[in-house]
Structure formats: C-alpha cells, structure tokens
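First, one chain by itself: the form predicted alone, in structure tokens.
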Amino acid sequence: MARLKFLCDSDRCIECNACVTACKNEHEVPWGINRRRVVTLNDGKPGERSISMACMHCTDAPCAAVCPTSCFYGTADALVLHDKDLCIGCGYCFYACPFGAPQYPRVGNFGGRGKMDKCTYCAGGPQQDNTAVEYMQYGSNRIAEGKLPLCAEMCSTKALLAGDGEIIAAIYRERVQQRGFGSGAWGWRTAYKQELTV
C-alpha cells in the first residue's frame, strides 16, 4: 500500500498562495482557519525561501499520542485523520503538533472554540465516502474519487507534490540532481553552513 505524503520544493515555491486558496474553496473552510499556509523564511533578504505547510501526516503522530479521546486515527495509506464526533476540543493536539496543523474553528473562551480542524489530505473523515454528512464536517473526499489533494494539483510551479512517498521522493531527487547540488544538497554542512572537524 502506498504511503501518501506531501513534499514542498522551496526552490520552486513562489508564495502565490494558490494552494491555500484551493484548499479553502474546495472544503469551504471557515474564515480564520487555514488548513494549509505558506511560510516564508528570510522574507525580503537574500536566500528567501517559501514553504507550503499543512499536516504532514506523521508516522508516529504527536497529535494522536496526546489525544485523550483517541479521535486521531491512521488510514491504510498512512494518513492521519481525526473524528470530529469524538473530539472534545481540549487543544492538546494543537500544542503537540510541531507544524501547527490542528486549529480551533473559532476564537473565544475555552470551551466555545469548537472541535479541532486540520488538513485531511482531501480524504474526508470516518463517515461513508462522498456523503453530505462527510462533506459538512470534512469537505471534499478527492482521494475516494481517485484524485490527489487539490492544493498540490493547483500549484502552478509544481513546488507542492502529493502522492506516494516513494514517487515524490524520486521526483525531488531528480530535481536536485538537475540543479547540480548532487549529494551535498542536504546534511550537516548545508543546514549549519559549517565544516565538520573529525
């Protein structure tokens, strides 16, 4: 079975926010919530990079580890989804997630902010596929229709890739080799701009 993943190529992302807009429109996400957002590092400076961020559907998801009602669950495709009928809106997942994926749908006092909302990888929820109930709670279920998440399909520069983790890793590996970075594209020296002393 495929392990579905996202990968954002920061060398291609132009911060157009088409992925954010596509997600909001496809799922009718309420105002104030962004299941996907574009983060820019070193904004306006040399070396500026933009990255499209959402739930990364972690293998050992910290949101699932801290949830007292076990509303987070994994699918056969390695997606991390949540059941809003079990969610109590405690916010533990909000604090545990390093990507800021789970969000409250409303601003207000604790208890009045509602149940958590997060990226579903366009896979809906635990209800029957492509029903009105599923759409009301989770939005479109494009995975059940054999499609990829709309955010990745709408990316004009194809910076945001979605699909089988092995396939998108191969695509990214080929891009890195074509850019001429070779095997030194990642690692300690690149990340920290330091030479290793052995």
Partner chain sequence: MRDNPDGKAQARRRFLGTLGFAAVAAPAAAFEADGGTGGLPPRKETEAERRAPRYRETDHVRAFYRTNRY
Second form
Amino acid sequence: MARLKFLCDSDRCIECNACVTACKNEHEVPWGINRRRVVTLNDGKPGERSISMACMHCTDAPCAAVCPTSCFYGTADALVLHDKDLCIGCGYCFYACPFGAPQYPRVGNFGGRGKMDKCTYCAGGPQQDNTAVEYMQYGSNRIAEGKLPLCAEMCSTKALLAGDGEIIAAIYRERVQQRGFGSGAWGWRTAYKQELTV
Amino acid sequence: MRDNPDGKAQARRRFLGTLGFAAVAAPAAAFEADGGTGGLPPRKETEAERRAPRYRETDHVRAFYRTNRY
Amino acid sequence: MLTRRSAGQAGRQRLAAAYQGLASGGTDRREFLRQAGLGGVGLAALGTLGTQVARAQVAHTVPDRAVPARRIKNVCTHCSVGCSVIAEVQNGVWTGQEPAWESPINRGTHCAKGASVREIVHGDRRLKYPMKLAGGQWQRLSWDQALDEISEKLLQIREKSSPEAVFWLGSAKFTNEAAYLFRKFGAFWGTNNIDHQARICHSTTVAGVANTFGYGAQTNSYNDIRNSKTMIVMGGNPAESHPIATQHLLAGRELNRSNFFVVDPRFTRTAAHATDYVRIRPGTDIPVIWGMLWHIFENGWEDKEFIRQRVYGMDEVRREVTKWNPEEVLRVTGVPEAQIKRMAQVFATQKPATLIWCMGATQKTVGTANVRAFSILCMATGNVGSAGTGCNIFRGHTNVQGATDLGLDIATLPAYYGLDEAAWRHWCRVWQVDYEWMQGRFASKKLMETPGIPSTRWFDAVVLPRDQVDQPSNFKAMFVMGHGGNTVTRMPEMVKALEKLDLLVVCDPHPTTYAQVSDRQDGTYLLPICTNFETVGSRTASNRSLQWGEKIVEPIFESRNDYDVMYALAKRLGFADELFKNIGVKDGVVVVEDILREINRGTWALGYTGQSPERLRLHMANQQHFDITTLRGAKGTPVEGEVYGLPWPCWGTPEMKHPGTHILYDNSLHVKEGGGTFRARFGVERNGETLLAEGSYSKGSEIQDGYPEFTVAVLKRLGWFDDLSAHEKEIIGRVGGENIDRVSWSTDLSGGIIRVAMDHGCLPYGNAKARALAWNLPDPVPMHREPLYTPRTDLIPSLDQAAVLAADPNAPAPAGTYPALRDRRGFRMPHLGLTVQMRSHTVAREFPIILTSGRLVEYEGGGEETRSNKWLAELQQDMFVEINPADAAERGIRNAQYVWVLGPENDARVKVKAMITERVGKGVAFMPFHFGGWFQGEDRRRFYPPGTDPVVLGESVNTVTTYGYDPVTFMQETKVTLCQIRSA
Ligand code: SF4
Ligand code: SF4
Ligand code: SF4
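Since we've got the form predicted alone here, give me the form predicted together with its partner chain too.
Complete assembly follows, chain above in first position.
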C-alpha cells in the first residue's frame, strides 16, 4: 500500500507561494491560518534557498503522542488527521511538532486559542467524505476524489512533490541524476525516519 | 484524459455551488475558523471508515507524476 | 515641471509624530507579516470590510447534489506567460480551481497569483455599481445615468476644445478584441491620444527589436528555453515576475546542464538559482554588453558567416565597442574583467544561447538603445532564429503583447501600420468607412497623422503652458479603462494634473489609485468592469501564442464587460453604427468573435489573420496534443503540425492553414511550416550597400537570396502575377484603384499576394539583413549614456561642458563622459535630457543612494486587484524598501522600522518599512511598485468608495521616482534615480 509523503525540491523552489494560495483557495482557509508556508534561508545572499513547509504527516507523529484528548488518528495512507470535535486547543501539539504545523485560530472577544487546524493532506477529516460538514470543519477531500494535494499539483516549478512516497522519491532521484546536484529530501529523516539516497 | 475519475466525490463543490447567486457571487468563507460545523449536522465516520485507504492512482494522479518528470 | 513645490509640509509635521516601527529580527520580507501577528494590521484591515452584499444571504443553504460541476477554461489574467486556468462552476458560481495538466505552457501549475484568481472574481472589494464623486462624496448612480452624464460632458469638451482634449487610456489587461476595439474607438472619436501600459513596459523593446529584426516581439518562446545551453537573464527576475517561465528555465538548466547567468543590480530570487551572478551598477547595461562584445571580437568568437549573410552595419558596432576595453567597463559598470570575459565566451561558444530581458532593460532613458545592444549581441554570436537561441523578451501583463500588436498606441494603427495616409486608408477599407468621413472626425489631417501624447506624460499635457503642447488644447478629460494610477513616475505632478481635469472616468473592476489619490471633489466617475474571467476573448502570451478564454461566470454585481460598455458609450457619442458596422450587437451585447474576424481581415502585416475564433477554440480543446518543447501538435490529432496558439505571424486567411510561427526568423523551416527571414522593412539599399540577405534564405525558397517585400509590381517582375486567382485580382483591383502595382502583401485584403509568395517558398515581407546600425534612431549604434540622476558625476559633463554641448548640436561628448541626449521635443511635448542630468551635480550629494524598483511575486502592476485579494494580501502586508546593511548602519536604521525615502524632485517622500538586506549592494535601494493608497505619509483609505478599499495599502514608489524618458518611445525611467533614506 502506498505511503503518502511530501518532498520539497529546494533546488527548484522559487518562493512563489503558489502552494500557499492554492491551499487557501482549495479550502477557503481564513486569514491568519497558514496550513502551508514557505521559508527562505540565507535570504538575499548566495546560497539562498526556499522550502515549502506544512504538516509532513510523520511516521509515529509526535503531535499525536502528546495530545491529551487523543484527537489524532493515522490513516492507511499514512496521513495524520485529527478530530476537531475532540480538540481543546491546548497547544501541546504545536510544541511537539518539529515543523510548526499546528495553527490555532483566535476565537471569542479575547482572542483565545481555538481548535487546532493544520494541513490535512487535502484529505478532509473524520466526517463523511466530501460532505458539507466535512468541508466546514476541514476543507475539501481531494484524496477521496482521486486527486492529490492542490499545493503540490499547482507548484509553479514542480518543486513540491506529493503522492506515493516511492514514486516521488524516484522522480526526485531522476532529477538529481539529470542535473548533477540535489540538496536532499529536506525533513525526511525527521518525519519519515529515513533519508532519501540518490 | 478524464480528470475526475470519481463522479460521486463532488459533494463539497456542490455545497459551495449552492451558496451564491449569479449576480452577487461571493461564497461565504465556508471553512469555519473556530473548527465548528457551522450549524450543520455531523456526519461522523466510523473508526474503520476514518482509517480506510483513499489514495488511488487515477489518471489525474498519473498526470501529476508525468508532468513532474522532464 | 521641475520646479519645487512647497508641499510636503504636512508630511514633515507628521514625521515628528510618527511612531517607531516594530522590533527588528526579520530574516526575510515575510517576517514583517509574522510580526504583524494574527491581530495585526492586516486583520484589522479585513475587519473594515464594507458591503455585506452576498454574505448574509448565502449562509448555509441545503446543498444541491444534482448539479454537476462544469469545467471552463480561461487564461490567467496576471502575466504574459498565459497559464491556463480551469474553473469548476456550479449554479453559476465559481467553486474551485483545478490544475490544467494539458496546457503546454503551465502543465497544471500557477504562481501565487494564478492559484488565487478565483478570489478576484468573488471579490468583495470590487467596485459594485457605477459611482460618481459629487461635492467630495461618492454617490451611487445607474449605468444609464452615468453613461449619459459622461457622454454629455465628453461631447461638450469635444465641441469646445477639440477631440484632442480627451486622453484615452486603455489596458494590457484587455483581450485582443477589446484592445482593438478601444483603439478603433479612439480613431472614431478623432484622436491618437490613446495609449496603454506597453508604454511603461516594453515600448522600447518593441521599438528597438523591430528596428533591428523587423518585428518587435519575443523571438522564441518560454518553452523553447528548454533547448538552451546558455541563458543570460539581464534586467529581469522571472522567479518573481514570470514564475511559470521559470519552470521551463530550471528544467532547461537541468536537462542541458546549462550555464545560467543573472546580470542585475540585485541578487534576485532568480539569481539564487543561477550558476553565475553578475552585479552591475544600475543603468550600465550597454557598457556590459559592449564589454562582452569587446572580448568576442578580440578573440574572434563572433559568428562570421551569420554576420556576413544576415546582418547590416556590424562594422560600426565594432568601432564603438573598441572603446569598451576591460578597464573602462570596470570603471563604469563595476564588473571585473574575468566575469565579463567568461560570460562573453560562454555566450558566444556554448550555443544555443539565449538572452532574456525584462523591464530592467526597457524602463530606462536609454531603453531602446539597451534593447538594440542586447539584440546585437545575439546577432553577433549567431544566436537568433533557431531553437534554444533568441531574444526571449518576457512581457509583463497578460495581454500586453496583444494590445500592442493591435495598435492600442499613440503612434500606430493596429498591426504596426503606422499613421500615414496609406495606413488610414487601409484601415478605413477594413472598417468599411469612408476615408474622408474619418478625416472629418479629427481636428486636422496633420493631427490624424501625428503620434499622440504618451501615458507617461499625459499629466504634463494637462498642466504645461498652452504653447508648449502641440495640439489645439491641453487635456481636459481622461477616460481610463483598466490602468492603474500609480504605475507612472512623478506622481506628485500627476496628482496636481488630476485635480485640474474637468472629467475623469475610471472603468475597472476596482476604483484604482486614480479614485483616491487626488483631492478632486467633482467630475469623477467610476464604472465597474468585469474581469476577463467574466467574458470571452483571446489574449496573446509573450511568445505570440493566442489563447481563447471562455466566460466562467456572469459579471458579478452590476459590472459589465469592456465591449458592451464601449458600445453603450459609442452609441451616445454618435458613432456606434460606424464603429460596429461589421461587428454584431444583439440587445447591447457585442459579438466578440466578430471583432476577431475583423482583426483577421485587416492585420496582414503582422499575421493576425489566420487565427480565427474557430481555430483558437480548437487549440484550447486540444491542448494535450502539443509538445512541451516544440509546441507542435502531434501527428494524427486535429492540430497536427500546428504550433500551439498559432503564434503570429500566422500568414494569410484561416483557410490557408498556416501553422503559426514558433521561432521568428528561423530559416531552417519552410515559410508554410513557420519559417522566416529578417524582414525587409527599411528599403533594399543604403549608401550603395545592400540591405537584403546575401546567400541566406528560408527552406524551400525559390528565390535563393535576399528579396524585397512583395507587391503586385514584384509579382509581375517575377512572372507570378497570374498565380493570383480572378477573385484575388478583383479585390486587389478595388484596393489599388488606378495603380494596382503599389498594392502590397500588407494592404491586399484578399491575402492573395501572401498566398502566392508562400507558394513559392517566400516570406511575403521579404528577406533582408537585420540592422546592427539603425540610422533612423537618435543613437544609430547604441551608446552608453549615464542616467539623468546619477551618483557618478565624474561620468557626466561639467556644467560648463554641458553649456557647450547644448549650444552646439555637433559638439562631441567630452572625453570620459557619457552625457544624456540634448533637450529636444517629441510626441507634441518638450523632452529634457541634458538639463535634468546637470541637476545630478547639485542633488547627488544630498541624495546619494541609487533607487531602483521592481516586482514582487504576489502582486501585479499597480496592485489594486491583487492587494484586494485577501489570499495574496496576507502574504505581503507592508510596503518596504530594501537597504544594504552598510547604508542602514550609517543612518542608524533598524530592520522593519519605518523610514522616509526622499526623492530629488517635488520634495517627494514616502514612508515605508526598512528591509535590511544584502540583496542590494551598498549605495542601492529597491522598492516594489505595486503599492498605493498612501501618499507622502498619509493613509488615504477613507477616500475610497466605501467597501472598495484594497486589503493592503502602502506608499507608491512612483511618488519618489523622477523625470527621464527614452527618446524613441517616451518610456519612463523607473530603474535608476537617486534618493535619501532617513529614519522615520
Ligand atoms: S496538502 Fe492540502 S491542506 Fe495541506 S498544505 Fe497542501 S493544499 Fe493545504
Ligand atoms: S509553489 Fe513550489 S516553487 Fe512556489 S513556493 Fe511553493 S514549493 Fe516553492
Ligand atoms: S501570473 Fe503568470 S505565471 Fe503566475 S499563474 Fe498567472 S500567467 Fe502563470
């Protein structure tokens, strides 16, 4: 069975933020919540590189381990999803996550921390697939539609890969062989306990 | 190329589609910031449904892989 | 116009009270955003959301599961790459975007703008109904009332002050059909004062490249760059401006392990992916190119055979180039010899090589000369006219290429026919109106044949003394369709002119800067126009491919499309019947396809004749059959052998089935396969030397040498006249009247001459040499001229020397100096050069930092549309200036604090955040040009009609940019001026 992963080819990423706005568009994510972000290292200097980051859907996800209400669950596709009905907005998962993925909307008059939101790998949540209520709580469910995350599908330079971990690793290897360089699959060791060897 | 192999999976689009009027098109920000259901009745999945595999290598997915190669 | 004003007082008082900025610690430009936090400025701005038009009603209705999603294809409206957008629509609402895998241009992808276009159409910040400003208050009114009032005022002005008193400003966001219609509208109104953004984008490219090769456009395509072994990007930043083009650049770089040079004063996001980065002083492009050619000629790396067969005047270039030895290049540009030499060698020897440029080259006082130097480098090394080579000119707006081609320009009718009597007679025949009637629309035949006033100077034409403007009246009214108010330099002077206009009409999905920047009280009208997603039409991408967009949803709110508004106005102005003689209108709704068919019937000289609506639709429906590198349709498909989007020239009638031209001037192909030669546009001979190609010709040509353009006389000489059919001869007879010999391929309305030429394997426009020497331009061989505002006063004449130059038109430049052109006149106006440059002697000390401007990926143009898109606005919430750490330290400026950037004219100043970065070198500052809504420290949000203010506002860089115009096109100088920066 396929293990779904993300891989950002930082030798391609140009920090255009298509991935970010595609995500906003697909799920109508409100202002202030960013399921995906692009981080630039060495901004403005030789060696400048950008990486598009979101929840990596880790193996043995640390967020799930610390959640006091056990709202996380893993799917057969190896996605890490969660149930907002159980979430109490405690913020533990944010501290546990190595990628800073969990986000909390400010709610109420005093801007208290609302229920956690994060990248769903465009796979919705624990409501029936593609129902209105699933959309309300988690956004759309492209995986159930036979598609892939829109952020990767729309990436301007084909830097952001998503899908079957084996296939995207093969695509990346092919690229590195063709061009003769590659700075590696960023975040893979942390998320998937594995390096990508070329 | 068939882009949307799964005909039944159109519900949320349809949901959005009913929101607007041709002349005043803005759909509401359907995604609820507070994590609530926006007053909609829950349609919770069973434990088995939640974890079931959904990824399939459809034409759409293959097109993605293909265009990521040279 | 250079007089100082004592404005800015208010600004200075506020300066004292200005609050200190946020804490420092940013690492990139989005750090500002993170500091702003959830409750920060941006969110507060969102909270001011005005109208609730749709919101209240749309809350959770019961989903209707019976309605399937319709997939509709259109084209992104944000840049010239032309990415296909697939919209999913249900119940007339655009509910989702899907990747367009099948598009050979974007293969499913987008940049931040393309991936968020759906929000533009939902647009709760859009202008919702017609409005007018009365007594300083915005009032809603009906379309009919608005159009009645506007047309009445226009007719009064026409009566009192001549048709020349109205300035018509169109748009590169128009479809081809709307651009053409608006140009035609200007003609029927009776003026050439009609322009659009190409003026401030690539007007110098069009002029420079057309004067070199024959046509002013990108020679190859984005896709073809996948073939290049060497790429130089000079004066462009495709990673931000053309992200999907970058997909092809990076793929090409990887496939061919190519050399990838970026030459720029800034270490751009593109430079981050280059193999070599070359930092230059802003405004020294020609010395860099001549420095490269110095090494190329010195070492014999030039392509001698190519030059011999296909280039005129290279020897004169050689003479100029000898001045640019490595020491002089270093002195002027700051680039060391080793870098220049390596770049020269690689470009000349590791072929195919392409030179890519953008507004860093064009928006200069020497823009046309820059572009000519770039073209000459390509010619000298044989890098034109084949796969992987070429001048890959990346245009800006979605349809700036098409709008230019269709003559939305002060100096020509559609398809570059010019403005002479022959051109007017040609178009009058196409339009089926009487030439004398047309002449009667103008104040005089002379004005009819004189280029109008460009968009960069319209405000001077309002405020200059009467005798300084060569037309019957200064401007009294301006009618704007789809053009921002903050993209033209010298804004403080523009604002003054706005306040003097009797009538200002802005037709746009958004109010634009024009609506709020001045203190006008009356006589401003805002008309809501829908986006191109809400109508149909074709647009021409930078690579000359035409793509047809289908309507995704009906125009929202009360907005209407461009075509219908032009019709409604023409009706009131009394020339609708003539204007729409061959264009169907049903109940006020214009048949857009008919406009394209009329374009097809008239644009012979450019080859916009073969792209019928039917053929374009066929291409859009068969995108998956085109090759991603060659753009050719696959065998056995309905588009077999055709090039995607039928890039012009697509010769002859649609029935002739010309496949379009992927690569211009490619003589390895037959003309019927899209082959070409350089155009014979400038005669056949000069000073006894031939201007026609020697021994070079396109594949299958029956004339195996150079030849002039085709006319009936030429056909007769060749004995091909009787290849014309009786029908074709009859039409030619009607065109030619007494003297059919003079009827040429470009005026023959039957297309017969073109057909016959192609049957013999010949290009209808002839087969000439490209011109390294363009004797009709101010600098026939491009010469370096220092920017008007330069910190290098050692490189310009002293005041005394300048006085000598000004007095004697033949005096040579003093040794070691590079003076600007002498003051002159052009386009009905004065045009200062040397006088302004002399100001550098006094202001360079006070304003020691070079200011340059450019683009950000998340915004486009003046930015009203993209700053109103909350998904984009969230990404970039502050206007900023990039400052080198050394310059910041000298001034005690901390990262992310507010600073004042002061300009050397008008006491101009802008208040922006400081972004301290090594991206810019010491002595250089950079600001993006997409912001508006603040003016000299004042937040003018309250002057927008309620609910239409963009989410993000900020100062416009053009508040502090300065005087400076290219002599050929009046392109503005946005890339090099001077400024001072102080803590606010
Ligand atoms: S996978 Fe989907 S939810 Fe996650 S970042 Fe990408 S678009 Fe957003
Ligand atoms: S869309 Fe692709 S290239 Fe652009 S920022 Fe995201 S990952 Fe990088
Ligand atoms: S702005 Fe340009 S690159 Fe970005 S999606 Fe639109 S057409 Fe493509």
